[in-house]
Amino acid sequence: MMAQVLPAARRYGIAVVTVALFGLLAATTDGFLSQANFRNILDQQSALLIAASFATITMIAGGFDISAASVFVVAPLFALQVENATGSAGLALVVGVAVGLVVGVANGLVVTALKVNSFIATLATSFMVFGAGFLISDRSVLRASTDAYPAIARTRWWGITTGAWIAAGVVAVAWILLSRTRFGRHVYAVGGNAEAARLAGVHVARVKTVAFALAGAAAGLAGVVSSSRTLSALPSDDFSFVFGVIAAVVVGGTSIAGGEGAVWRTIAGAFFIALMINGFNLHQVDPIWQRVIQGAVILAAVSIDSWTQRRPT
């Protein structure tokens, strides 16, 4: 029996605590239910969102991408450097997206063919990509010059923001490519067992690559509907970014081992912790209070993991 209901409570867990925390919020907090509260729920999460599900992918594959920091920062200031002397918004984005995309395909590279730890390589590239953003916008904050920038992740449609749109479509992709494709099938081989995965006539390096180049480009995406969000960009060297990417990945049961997980996992990870900030934020809880709790709930999520990990089949 025991057998039977683990692997049920690892697969349909997250879900089952997450509707779990709704109720309770919905029971116990005022305002909780309210349209502008959910709404604003799905404008914030956006942007993790659209880097999570790509990150899902690439940690399922067996990599550890903390670049995504670097990308979410220092794509929108490439990109509002071209929206500023063009004006053009969607080139401004394409710009965005292909900067993260150079960053993924190079952190492939270095992970298959140098054979360096991803998280090492990753580390490296997101040192590298956080000062190419203080050289390109001479250290100062870069603001948006025409409408159009801001209209990519601030208009509404049907009460919703463009930018919570173009995640649910992000997420979408990634959830269809992880479970209904080849590659899918390939990532959870790749990140089970490669060698075996290999002998089976697997590309390896090429599906690590692919994984990391998307990750990438996720994350660029990100930090252009962040930017358009909030109608600046500004360099810096700070990591929290992929920690709460990380955190949605982990919460959600992907393992960090690798070969085990799924997009839709980490959308209610992410969804669980956002609903838990927001439930501390409506009840007022001190900060310093959510910090402990939230890094009680993922060292959980991490433990869990690697308690099932330990069992025998």
Second form
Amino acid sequence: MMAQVLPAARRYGIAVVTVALFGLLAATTDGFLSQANFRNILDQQSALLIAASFATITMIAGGFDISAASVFVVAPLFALQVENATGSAGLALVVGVAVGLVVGVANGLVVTALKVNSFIATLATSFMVFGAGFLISDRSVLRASTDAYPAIARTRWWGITTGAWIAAGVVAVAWILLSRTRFGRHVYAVGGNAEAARLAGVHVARVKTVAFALAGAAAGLAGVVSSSRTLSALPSDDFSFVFGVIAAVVVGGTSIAGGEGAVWRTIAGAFFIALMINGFNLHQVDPIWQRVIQGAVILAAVSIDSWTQRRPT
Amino acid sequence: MARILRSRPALLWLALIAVFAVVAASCGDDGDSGGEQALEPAAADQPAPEPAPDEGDDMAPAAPDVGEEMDDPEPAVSEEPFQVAYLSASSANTWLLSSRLEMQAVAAANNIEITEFDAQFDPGLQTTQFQDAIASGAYDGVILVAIAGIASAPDIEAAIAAGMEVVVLNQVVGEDYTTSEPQVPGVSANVMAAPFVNGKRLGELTVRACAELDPCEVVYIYGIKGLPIDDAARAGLDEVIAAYPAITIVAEGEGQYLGPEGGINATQDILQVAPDFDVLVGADQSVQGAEIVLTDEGKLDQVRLVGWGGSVPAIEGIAAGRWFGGVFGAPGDEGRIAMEAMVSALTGGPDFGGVDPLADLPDNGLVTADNVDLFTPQWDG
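Output the structure of the form predicted together with the partner chain; the preceding block shows the form predicted alone.
Now the full complex is given, and it begins with the chain already shown.
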């Protein structure tokens, strides 16, 4: 029995921990086990899931994309300017994603062609993108001028917001892309051993550039979804979004070193953190103590997952 | 020698550091060069600070009396413009942008050139900027939006010692969050509404929102709990509502200050544990988020929203009846008064001391449906 359970626990450690947390909250927390609460969680996590699913691919490919935060902030500023000027939410959505795609391609080229470390490269592009946000918005809050823009993320289908449905679709695409396509196999190969992948005929630069481009586009879409949710966008230098994305990816068990990971792990990681925060709020835990406990729990979860993956079967 | 240094990199670095130290020590103290230009003209011939109007949107606190004429009748306006360093916490912040625009208008009318330093909310960067401004000797005065609070006091003292006039804007520099009075000796003016006092304003609005409700269940959404201004504001609110046993805080949340998303998430979760509260209090950004959620849940009519900031969405919400009320925010007035105080200081006029920009506004800056027409929002939110 144990010989069967332990390998499964090793492989699915983060999922087990997340399910355990779900069970604990269900047993101890008033208001947790309700449709409204689950809909809220899906709604709250929609933007992060969109960005994190493709950030996973970038990380597996051996890259580190800090610029997701700046794209998340700035893409909706471009989108809202277009929406205000044309009245078209659809065009605004396309523009927001395109902004992210352009930034992602730029990141990819800097990393592959100029051989700049991805952390440094995307940090540098972050500053440029943040600055562009202040310029495009004239340092002002931008708000939607039509009802169609808020409808992008706030329409409800079977009680669940379209933002959450979009996130589900994006996660599915990322999952299939990584686990069922040649591109996905190349991503793992490049992240595991770029030189070996190159010798095996994989176009390493192309794979990395595409990974960064897709991550950028996803971050742009996440920004548009978030701004649709909040009916506005605000220029800032705020990096906190990418910390949330990286936390979900790393807590899920994807290796920062590259070559290992999966989209499902990121989803599990994201929901582990989301459930924890939801539990804190439902129990009215002091926000100051939330920070301390959250950090400790994340550390414990990552340690357990790391330990289960290291132990031999 | 060169060969020895090349073969021992550590020695090379030590040598470079030693050279730098000698050069730095030999530069000496040059603190007088910037200060002397500033304090020439007589107060009588300078544009006096504007008196407070009786009514209207742009009410400013009464300026202190100019006082008796100066003994030394120097030319009223120096031919060279005064140089003022504006140490902003963030040039990209919508609130401070409003302050800056008003500041510029007053400066332009009074032969003052402003150099803005953007600290990007980095306390270390602001310290560097402040110290560089002092060391440069190029500035007659500094207007500071402090990021690090009391940690800015030594630099303020250094600036004053160097002959610069200092005006503090918007943020507390000191340990006392209950007063607008300057807490560093020598500061010409401290232009801000004290967080504790604003909290009391929130408390007064909460009391009004809870009128005829017994019990009255209130949700309070912090910006960032633990931040001194947030805690001081909450203390002020608590002091006021303590006299009303019917009022209870049934849930708390944290909305942050970067848009409505924090308020959306906090309100969604709070509705699961406290589905039937009566009043929600928070910063404007959080209340915007709460309004979105309450509208989606069909509960907006059941909850009275009390904001803090006086932003465009807040004033619109109050005017439309969707919000109950809010504490006004006057970043434009803050900037204008700060620069007026600097003008007075640079021209030998009286210090403004502590100035609460809301104190002389209608109903002490409390905006409700009854008086919303008297208020014009000064920032976007």
